[in-house]
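Just one chain follows, in the form predicted on its own, and it is written as structure tokens.
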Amino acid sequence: MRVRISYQKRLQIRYTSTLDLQSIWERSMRRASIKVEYSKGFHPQPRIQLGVPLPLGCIGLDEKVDIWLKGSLSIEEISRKLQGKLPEGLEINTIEEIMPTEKPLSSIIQFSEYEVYLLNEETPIKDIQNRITKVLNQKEIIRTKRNGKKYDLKPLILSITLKDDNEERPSILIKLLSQSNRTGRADEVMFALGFSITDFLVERIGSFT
């Protein structure tokens, strides 16, 4: 049985890595007395498959994980068993059963949408809009990965929009490619816009096919 869980990764665990998050799901299933299938071979691993990795420090409103379970349980029973077994900051939105032969999440997701909240109230709205326009008009945006390799961020950006609804703080909506070999990062877009890491908070709205 294969289930797909949509969940929220909230502020309390935003610095939890993808690897640690996989372990959290494994432990939570064990605590809930839900048996997870394991891969075959010399080093069996739990069959838990996360969607597009969420960078450290980001909040996720609609993250997804596929988990293969032993036996057959109703969605209601899975939900009931998991009640109170997840750590603070990890909240389930929905659970659904999917076909075991369905393609991996990493191969069907095409793009992700983010809302980035600006924490520095001193930055003028007009200045933010000018920065966005300048970045969108650039032919290329060369950034450097953690391994030192350079890449062009520009073709990974689908859109950048300033959201100003007369609230206390404006936010920036960013749509980026999220494919296995072409994935943009919202924080890198913010750096290209001239912001520092303490100027914003990234929230991923969701990843879509």
Given for the second form:
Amino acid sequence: MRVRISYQKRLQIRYTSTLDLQSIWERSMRRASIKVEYSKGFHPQPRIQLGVPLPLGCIGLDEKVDIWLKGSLSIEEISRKLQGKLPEGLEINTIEEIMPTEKPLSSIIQFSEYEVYLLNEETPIKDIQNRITKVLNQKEIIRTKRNGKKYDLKPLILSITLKDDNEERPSILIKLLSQSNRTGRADEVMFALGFSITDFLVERIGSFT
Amino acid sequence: MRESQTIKEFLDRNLITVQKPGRYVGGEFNQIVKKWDSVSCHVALVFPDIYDIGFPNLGISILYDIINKHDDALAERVFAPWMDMEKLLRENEVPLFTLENKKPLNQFDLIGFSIPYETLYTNVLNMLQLADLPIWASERLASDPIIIAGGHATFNPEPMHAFFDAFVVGEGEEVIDEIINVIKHDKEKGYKREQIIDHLAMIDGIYIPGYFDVEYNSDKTIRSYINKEQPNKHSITKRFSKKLPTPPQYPLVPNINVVHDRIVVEIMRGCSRGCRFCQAGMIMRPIRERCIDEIILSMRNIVINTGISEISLLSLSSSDYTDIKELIDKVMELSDEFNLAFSLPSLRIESFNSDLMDSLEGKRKGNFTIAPEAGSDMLRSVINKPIPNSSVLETVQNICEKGWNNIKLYFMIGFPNESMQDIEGIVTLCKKVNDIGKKSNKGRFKLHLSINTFIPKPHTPFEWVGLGKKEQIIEKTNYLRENLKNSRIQVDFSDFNSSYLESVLSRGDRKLSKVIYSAWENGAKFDAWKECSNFENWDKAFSSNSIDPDFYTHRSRETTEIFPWDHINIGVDKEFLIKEFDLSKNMQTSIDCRHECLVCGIQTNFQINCSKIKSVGVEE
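I have the form predicted on its own already, so could you send the form predicted in complex with its partner chain?
Up next: the whole complex, starting with the chain shown before.
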């Protein structure tokens, strides 16, 4: 059976990369005594498929993973078996059984929503609003990828809004494309807004089709 | 409390800017985080290299397990920050902290460093400074933690004597409870730091360098060691567990990629082969085996408790385990049940027979490592690892037929009495191995050579021998490189400067503390890392302290000389080491002492019977 697990990724484990997260899930399932199916071939791998990669250091509120299980278990049983078997910071929201033929998450997700918390309070709210407007009005935002290639961030941005409901610190809501070959990064938007890497904390609210 | 909060905020803000931030956050499955105020004794366990390297360290994980079992004590872990994190800590004036409660090191009662090899020494100093603690033991104040060390490198504690309040000689798990109890008791009574150290000194196996005075002869060799505080205690005898303690059943599971990311269960400690170059073989006596049932039960528990699917058996010589065949069969059953990958390192070809090969049948074939060490039968008699070339070739033939494609051979160069003929022997042997492999496995066969410089180590029959001279080692290295090129054999050589440094540090005396300090001041750290090692820092340190390092490395010693480590008693008599040294000069071998006692001293000094001790863990 194939299950889709929605989970939160917070605390220390947000510093675990997507690659390492694969083995975290594999080991968690073994601790829970839930048998996972393996791929065929010379080096069989457990069939665990993570959704849209979450950048290192980001909190995720509604991350997804698809896991193919041997045999058939009730959702309650899977949920009960996983109790206490996940590392600190990984928490399950929901588990649902899906059709084995369903398309992989990475191919159906269109965009993701982020909430970015500011760690400094110095920047006046009005100033932030101005910066957002300015960025949204730009024709293109040329940024450089880690591999040195230049790309235009602007078409990847769906929206940027300031969330200021008189809480202590304001936050910024960012909606970005999350397609396999066209994915925007929230930290890149923040850089474009003139913030530096130590100024903020990114939280992904969810990814949508 | 506030300090931990500051550290957490610092991390929230800055972690994203460093390489592999997961190194600094903890939170691994099975991590134990106790409420700080709920216990009276706080221990920081430190491994002086980065998380990725230190995480799998078995010593740390055993002590972590034992200490945290005390209701009234906690143990937390610390690893060396990589350069990027170090820079941030310094810039932000954040002290080095533990992974569990994010507590600065100076808040702990006891800090224990695990030091398996000498090239970690400068990292110790660097970490003490990052922790805002006095580097010199003599400068520590009443409020400072007690800082101790253990591990194989500390079997010669002298080069680091000035930086530690105490050393544990021998197996930490045997004495840690006693140490914890002294600290708990003394803290409750309100004793001062110095008094606590005095009480630690009463525990067997604890060496307090500050208790000893050293006198030197005019030729700079040692005249005597005097214990000022306990005049009748001339030497410190190592501690060891008569029965191997149960392995930790809940080891931590890393959240990030680390080296050796697998379950390791120790099946046997010690080795009876008596290779004359091998320090572990001397200092880890006597042999103690763990019974098959405990090994299998522990493996099963650990697989279930960690979810890790790679397992490995640990010992100095796995195939010498008495019931190795039965053990492997049972491990295989377990590995089928849980779909595990299984590796069996440290095989001796004398005891790895085709029966065992058959047991391993059907498993994915990884590397197969053989350590002939020397290139000729004669030189192998000198070092007492008498495997004839013919057996090496026969084993290679067998394992190639069984389907192994990757063979790794370990050699050392610079042994006493070594001639160019022995080096030619390495080439000849490797070419033959390569031919056998190619013949049976066609294009898929790969041979990998690892060639290290022999470093004469303390507490071995070669402790009197000098390190090979640079010109000779380089000549031999060049010869090997020249004659093995175009053979499609991959060859790795150790760097001579690193071997030289390891040699100085492992055989040094108290005068080296100043040198280590200077080298660190000059910028030396991560000396074990190829990309960081910089011999210039050390060169300067030797000359600024007017120390000639050749005194420690290349000099051959008389058997009458008093060594810096002679007051550290490993239970093996010096007479035995001398006898073995003499035999080596005549190319005479000694047998495996399982078959007949060679009277190394371990039985009389510890009042034990080796054959009984060996199976204590098996019979119960």
